[in-house]
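Form predicted on its own, single chain, as structure tokens, below.
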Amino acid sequence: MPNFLLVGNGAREHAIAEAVCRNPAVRLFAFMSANNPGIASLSKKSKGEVAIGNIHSPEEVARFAKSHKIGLAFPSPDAVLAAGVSDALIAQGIPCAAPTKEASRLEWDKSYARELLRDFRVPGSPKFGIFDNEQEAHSFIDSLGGQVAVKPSGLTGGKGVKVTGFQLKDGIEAKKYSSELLSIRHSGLASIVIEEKLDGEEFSLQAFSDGKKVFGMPLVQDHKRAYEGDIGPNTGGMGSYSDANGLLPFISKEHRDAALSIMQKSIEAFRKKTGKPYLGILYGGFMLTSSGVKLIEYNCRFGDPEAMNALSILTSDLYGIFEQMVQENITHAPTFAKKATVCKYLVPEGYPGKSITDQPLAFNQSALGKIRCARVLRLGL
């Protein structure tokens, strides 16, 4: 039986867990920061084993990865690619079928990623900047009207993007953020980006990429604004949803293809500039404008929470889908059931903000009732 090891530990690698668990013949492993009972479960149940510890430690997972002759690993969050957990797998000569550190620059360095595909002409960008000048960032500012989406090159947890008229009143607010992230320098990078305001719709494109070609999978919206009717911050996601014919109301096939071109443009544009293949999870946030389908930025992993969505209804065995991934060739476009799913977070008071700990869940019956009928929910604690 081959031994896989899953890194990470959230509602989306609990979800990447009972995908590769459909496969009869896997052992899961699983390498976690803390206990995720659903992933424990499944993990005892294929005769696998757990492990409580570092997750962005590539020393200490390796190390686990070795001890327990793991065949084939999927680190799975953004900071744990970002730490090269990937790479210190690969040095040992266990096969990741998730990008390397250099390969999820694309995610953590948003400076990087717009470069490149400026740099080897891929369609889909707005206007942007990137500055490590306080004065330049607010001239900017200045010449697009006020209008922006100012962006921390590095990770935020999905958290840090703002954007006028949104989480900024104005164009003088956007200064004054672009000011503060300059001074913050997240995760040790001295640029920000910022970007021409778009509006339209968005939406997430996950797929699979064998570094020659990418397989989307079906499309999902994201919600990400907390409380009733938007009206709160950005979160990681309080909920998502996607169609049964693997589209959205509003977006058409030509629109879904559009943005897929722009992503296999992508991985061929890294393989140009690096010489290497890019293997993994590629995730586009898209929004559909006026002008057609742009790109608002990538992450080199499953989303969350679009990754219940998807791998609920894939009907391949995700197993095989890695396997084929880490060998360059994918042979056949994976499948999905021709299934509409929902998901909805419950969160704590205070989320995404400082939250309430240790507090009770209480459920009346009616939303029991709606609970037991959802095909897909998380808690998202």
The other form holds:
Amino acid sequence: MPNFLLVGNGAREHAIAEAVCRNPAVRLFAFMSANNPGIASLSKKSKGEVAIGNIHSPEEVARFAKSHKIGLAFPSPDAVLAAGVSDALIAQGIPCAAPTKEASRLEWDKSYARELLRDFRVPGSPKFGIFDNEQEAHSFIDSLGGQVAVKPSGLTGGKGVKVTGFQLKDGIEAKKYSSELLSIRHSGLASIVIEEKLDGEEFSLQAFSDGKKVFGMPLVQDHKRAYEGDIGPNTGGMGSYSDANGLLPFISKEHRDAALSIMQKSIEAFRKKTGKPYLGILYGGFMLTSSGVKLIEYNCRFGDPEAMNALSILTSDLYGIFEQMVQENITHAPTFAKKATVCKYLVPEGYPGKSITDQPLAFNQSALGKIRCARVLRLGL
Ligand code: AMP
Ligand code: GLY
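One more: the block was the form predicted on its own; return the form predicted together with ligand AMP.
Shown next: the complete complex, the earlier chain at its head.
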């Protein structure tokens, strides 16, 4: 059994490490930017090793991998993929169960993702335009009656998108925000995407892709607004749940199949455009609207916290799936226990604005709320 390398150190990566280590033959090596004691303990137990370094440096990660005779790697966070860590590992002959920099462009360049889907007639996109010119952006906002989502093309840690009726009062504020974005470059990308504002319920569909076929995981709904009753600002995620049947109370099997079919067509489009397979996790953020299932965005990694929901009930061997993924042939659809899951975050006072840090943490059972669930998965602190 080759040594396995995980790059990353969040609660999501702990869930990945836990799932991989259910295979007792795996030796877990982890390259982290800060010590995650959960990952470190799994690594120790499996007779692997951990190192702390710059996870966004392809050279540093590749050097660690080479010196520890890594046979299979999983670089996890979006910025690590965008930095080209998979490419550096592959260049050393180390297979990676995660997308290359080119493939993860589906996430780090929102213009690219929308254009790919448009050019290959993949359904599910809202009306959109891509702009680097202020006046044209403003006219497009007017043409949509000011009801828009304004997005920088590049990565912003999930906090750059603003939508009329939420973070933007009206079309005037949308125009102001689009001008502001055009004056800064996010992750070096100058353009912005303006989309028709969609209304509906959001859901997450994560899938394993071997380049030919996508295999969906149970649907998860992520709750991003802070405070009880979802009345606070958007955050990276406050909690999430999944249902025992793999669907959600508001999503039928037909809706789920429609979302998975958009993802299947997208990996086929990527192959047609580049001649290369999309290998790794593909995660679609979708919205069920009155005109059907629409794609909000792609992520080229597990969701955070959605990974914790799906991986805690994965009954197949995750290491085995990764191995088949890099061989471009997942032979059996991965299986999941028929259980509901809930993930609830406890966050510092002041989050997501100015978090009060380095405080002792005191909580009791009531801090977890009145949730009745199969298992409280993790406290993301
Ligand atoms: P994204 O980073 O593209 O996932 O956008 C962040 C959040 O903005 C999403 O989770 C949605 O809540 C919202 N959003 C993005 N695009 C749209 C849209 N076209 N219509 C309505 N809401 C959107
Ligand atoms: N749960 C949102 C994300 O992982 O981007």
